[in-house]
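Below sits a lone chain in structure tokens, taken as the form predicted on its own.
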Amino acid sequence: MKVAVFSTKPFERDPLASALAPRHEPRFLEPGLHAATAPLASGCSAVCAFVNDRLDAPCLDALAALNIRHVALRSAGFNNVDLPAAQRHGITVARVPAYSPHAVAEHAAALLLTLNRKTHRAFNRVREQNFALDGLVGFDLHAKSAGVVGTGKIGARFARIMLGFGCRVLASDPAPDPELLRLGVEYLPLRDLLAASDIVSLHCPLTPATRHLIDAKALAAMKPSAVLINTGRGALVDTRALIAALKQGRPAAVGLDVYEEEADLFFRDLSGEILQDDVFARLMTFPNVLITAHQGFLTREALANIAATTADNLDGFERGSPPEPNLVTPSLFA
């Protein structure tokens, strides 16, 4: 199958080529996929899209006009796809639901540890021969309450990491994980979790119901001393509300691997340009905010798994349907 692979990054090209080339004909493209770039897929039967590609109705209209019937997502999330529009055109969509829950969960833990023990600030001080410890005081994770919002594969893995630190782990999810319950994780309504947690980590998908899940009211419900971590999707957090709360001294620290408007920023080198996003620029002024550019997935194991599952999904397209757990339907977006 000929497949146009949009938003190809240097770090993923070799794994993708190794996984796809034996059975498929990948056309690697650097531009992101949106309505204006869709014609680059001419002559292909499928497109392969990355996390910030924009598969809205105009884009899917353009793909359908090219007789493209399949979309293979190189991500677990699918909020960037207009699923009803895909269904209208008979375009099948598949994702990579579990490329490496360890990678993202461990990155969430890395953000938490860095913010708590301020190792990023200590690193810069020592390089300048400043060995003072003032301002670097952290806290023991042991016996703290860690709130996990969303206990799918990634959230469940993060919960286990926090249990390993000796935390009391709280969770909020419509479908409690029986194994986590057995391990002693307590499930609570979201507002109760926010009020009780010293650490709040977001691991739920972005849907209409979870957009701005962490808004002004949610931030006000959190402890002023809490640490907020988001490695899920940027729009789970209302960024403007977060900035307003930070100006008032809460939460105590924030670690973000995702951002609401990241599509215009992340996965590119803008170091020689003037930053046009005033909201993001304001966010970066806070000394207690740590931002990474959507790198939670970036491990060798995850890249290999993403490539292998993408190849399996393309194989499934040729057979008539991708593996059932990978298939994305409008009902999932409800």
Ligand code: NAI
Second form
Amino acid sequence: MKVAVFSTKPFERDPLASALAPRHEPRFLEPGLHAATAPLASGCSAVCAFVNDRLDAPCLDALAALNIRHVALRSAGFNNVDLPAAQRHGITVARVPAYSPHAVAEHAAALLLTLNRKTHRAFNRVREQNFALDGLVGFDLHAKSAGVVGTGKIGARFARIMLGFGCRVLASDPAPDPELLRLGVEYLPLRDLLAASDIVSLHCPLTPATRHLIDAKALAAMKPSAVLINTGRGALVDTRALIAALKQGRPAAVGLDVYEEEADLFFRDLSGEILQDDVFARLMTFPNVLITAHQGFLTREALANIAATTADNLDGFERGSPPEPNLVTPSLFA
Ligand code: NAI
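If the one shown is the form predicted on its own, what is the structure of the form predicted together with the ligand?
And the full complex, kicking off with our chain again.
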């Protein structure tokens, strides 16, 4: 089957080519998928899309007009797809629900450890033979309270990592994980978690209900000394409210792997261009904010798993339907 693979990056081309090649004919395309680029999929039966591709109603209309009947997402998140529009056109959507929860959870831990022990600043200082330690004081993670918002596959991994550091782990999730409960994780309503946590890490999906989950009120409910980590989706946090709070000195540090308006920025080298996003520009000026450009998934293991599951999803579609657990339906928003 011919598949138009949008937003292809050099680091994923080889794993995708070898997983898809035996049975499918991938057409690797650098542009992202949106209504204007949809015609690049002409002649294909399916498209393969990534996190910042915009599969809104106009894009899905354009794909349906090309007779495309399947979208294979190379991501776990699916907030970028208008699912009712896909359903209207009879376009099935499949995702990669779990390619490596370890990759993202470990990246969240990396952001936390870097912010806390300021290794990014120490690296630069030492290279300039500045061996002074002022401004590098951190805190022991041991015995601190780590709040995990969303304890699905990634959040549960992050909770276990925090337990390994000797943290008291608090969690908020409408569906508590019995195994985490057995390990001593305490489930609380979000507001109580925010008030009690020294670390807050976001691992719930972006849905209409979780958009701006961390707004001005939520930020005010957090300890001023807390560290906020977001490796979920950018719009879980109201960025303008976060900037206002940071200007007031809270939270103490913020680690972000995702940003609300990242689609216009991330996954590209814009180093020679003038940054047009003033909100992002302001965010980057805070010394206690560490931003990575949506690289939580970026491990060799995760890339291989993404490619293998994407191939399974395309095989399944050809046989009649992608594997049930990978199918994305509007009920997942519930
Ligand atoms: P999952 O579906 O296994 O777990 C999500 C959990 O969030 C579920 O337990 C669900 O009950 C819970 N949840 C839903 N609404 C909630 C709410 N209002 N408050 C608290 N919890 C709530 O998903 P998984 O695989 O753990 O991924 C989580 C998210 O991480 C994805 O939706 C995606 O947005 C993000 N992600 C980020 C990546 C990156 O590279 N930075 C890579 C992969 C995923």
